[in-house]
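Single chain ahead, by itself, as structure tokens, in the form predicted on its own.
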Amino acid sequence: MNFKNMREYLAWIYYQYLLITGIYVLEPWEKSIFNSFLFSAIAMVVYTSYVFVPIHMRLALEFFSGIFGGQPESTMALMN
């Protein structure tokens, strides 16, 4: 895919968005409103991700450890 056609793709997507948001019809200043509104969200969203979903899938291991026949890290000190 050369340059132009790379550049092109990207202006379809970026009407696309404009289209399916509805923000073709605003104002400049209100478009930069929406957008930095619309971006702080999804990096909020990335943020928390990034941070509580490691965390909740090792408790969830955890606890689907210990029901399904995974002993407590008690038990095993006691054998050593």
Second form
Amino acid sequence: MNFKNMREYLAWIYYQYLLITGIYVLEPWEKSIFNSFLFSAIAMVVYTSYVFVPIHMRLALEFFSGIFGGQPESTMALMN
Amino acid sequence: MTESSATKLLNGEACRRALNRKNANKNGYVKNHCLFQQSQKYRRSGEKKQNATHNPSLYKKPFVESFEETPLLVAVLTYMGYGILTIFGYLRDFLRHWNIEKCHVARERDEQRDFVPLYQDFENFYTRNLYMRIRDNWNRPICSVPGAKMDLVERVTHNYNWTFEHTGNVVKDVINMGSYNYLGFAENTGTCADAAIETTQKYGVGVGSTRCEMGNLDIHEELEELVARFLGVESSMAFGMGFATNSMNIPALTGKGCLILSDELNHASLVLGARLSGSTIRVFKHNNMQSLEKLLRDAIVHGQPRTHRPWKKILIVVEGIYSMEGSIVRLPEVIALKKRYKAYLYLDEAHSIGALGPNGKGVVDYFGLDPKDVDIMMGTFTKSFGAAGGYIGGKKELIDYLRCHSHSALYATSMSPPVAQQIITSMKIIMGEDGTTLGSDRLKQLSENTNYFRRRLRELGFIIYGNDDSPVVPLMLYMPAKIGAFGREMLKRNIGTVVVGFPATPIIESRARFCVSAAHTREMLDTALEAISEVGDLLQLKYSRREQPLSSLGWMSEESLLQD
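For comparison with the form predicted on its own, kindly provide the form predicted together with its partner chain.
The next block holds the full complex; its first chain is the one shown before.
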């Protein structure tokens, strides 16, 4: 395929999306329902990952550093 | 050499195995006398149904037939597409049920509430919610002779294909890739048309009576004599309707206590005929001779269910060319099986007569076999001869029996004389009896066109089903939205195609079907191929992973985009 500009390329990508999901044959209002469902789902996934991933990362870091990183530098100091 | 002498020569273990086998034989497991044994039990290759020739000795020329496997990702996405459409179908049905939107289809009336429902199965759901959305690809009205090019009546819809309006415009010179016009006899000028006009003036258009009563004209006798000569059989009989030839003659041939072995992809008319006959029907896998042989052996060993009486008759029903797969029947093997197990063979040459073989005499001619080996030769005049109706050919006793027992001979009106004349003239042209080489030119043109079209499509990277010599060329589309998109895009490029989906095919194997004709010129085919290639790029239909392993995921991978 030859594309003159980005816009045409994006239009083609959208066309492929329509064909593969099968919503090419739907009526416009059904298309918008499907799109809004899909995009709200994606948006929720993105939002939840934005909110929760940093917290989980920090907790995981603490957990693993508790296992591997929390050792005193020398065991001799403890004995003294 | 008997088995005991063979076991003596072998060492211990082999001997024990041989003995085991002998015991197994006694227990009724007949294993070693099969004509066609499966060579490898677990065959796993790139082909879904690799129809490699198992018995090459029976064939005079290579028999190449391929059905490339559906790519897994495509299959998954196709199911996903159907899933999404089904969900929306349920949504629309819900809206219709609560009268939120207007319902355009026939539905149960309130008075019929407690009756058995008339509209309640999946195919109806499918028609309402999936087929309706892309209905503009089917039943397009035409307003010219359906030759190599045709004129379409333009129509528009304002309510998403529930109703159509004609705009009054005509789409001119659409290349016709959808008609079964194999030899290009669908013409309104030329020898055939002239002869038909002359016959109309002499006989009129029909007599409105059956062959058994007053409808028997000399032109029918002439036609039947010619068909018998063309096929190389003793006698033949012509009917006014091709579908009824199958559905009404099978019941005349078999009945209770008979067994019909039918290919799974047989045409609806054969299926209807077999069901009407009241015989037991068993279905073998498409073109699979192991499956057929197994059914034959089981039928002979076990006989009828419960009583175990032998079957009165066993009739194998196959088609010459299967119109949805583009495959050709393995006739030499079928005939070998039929002879070995003393069954009868019913061969439906609806698509193959005229379209196959060096003399255009169908699949028997294609394999160079004796027509007398086929008990019942059936075919239609609708396709290659550009007429209407069907025939049955075979032994004289058989035809005489059918003349007084077949429903379509007894009750149907006889064939219209101009139609009979069209068949006579076109058949004489094919046989070369008109003193020209027009017929053989057309046959040559058809096989050239077929080979060229199939080869080019395969080179372009499409998945093409079927035999290399079959003029029916199915191109796989798979996804439901692509069925609609393909038909519309092709019509935009002035090419009329047939797209096929469920229920005519399995649900994921939607396809476009091209029928190559002798009337197509090389330029027309090139125009069509160019458009197909363009649409194939647009819709990402070039699924084939045969020679270009990298572009298999063409519709996803960035590289292929950049390369293009």
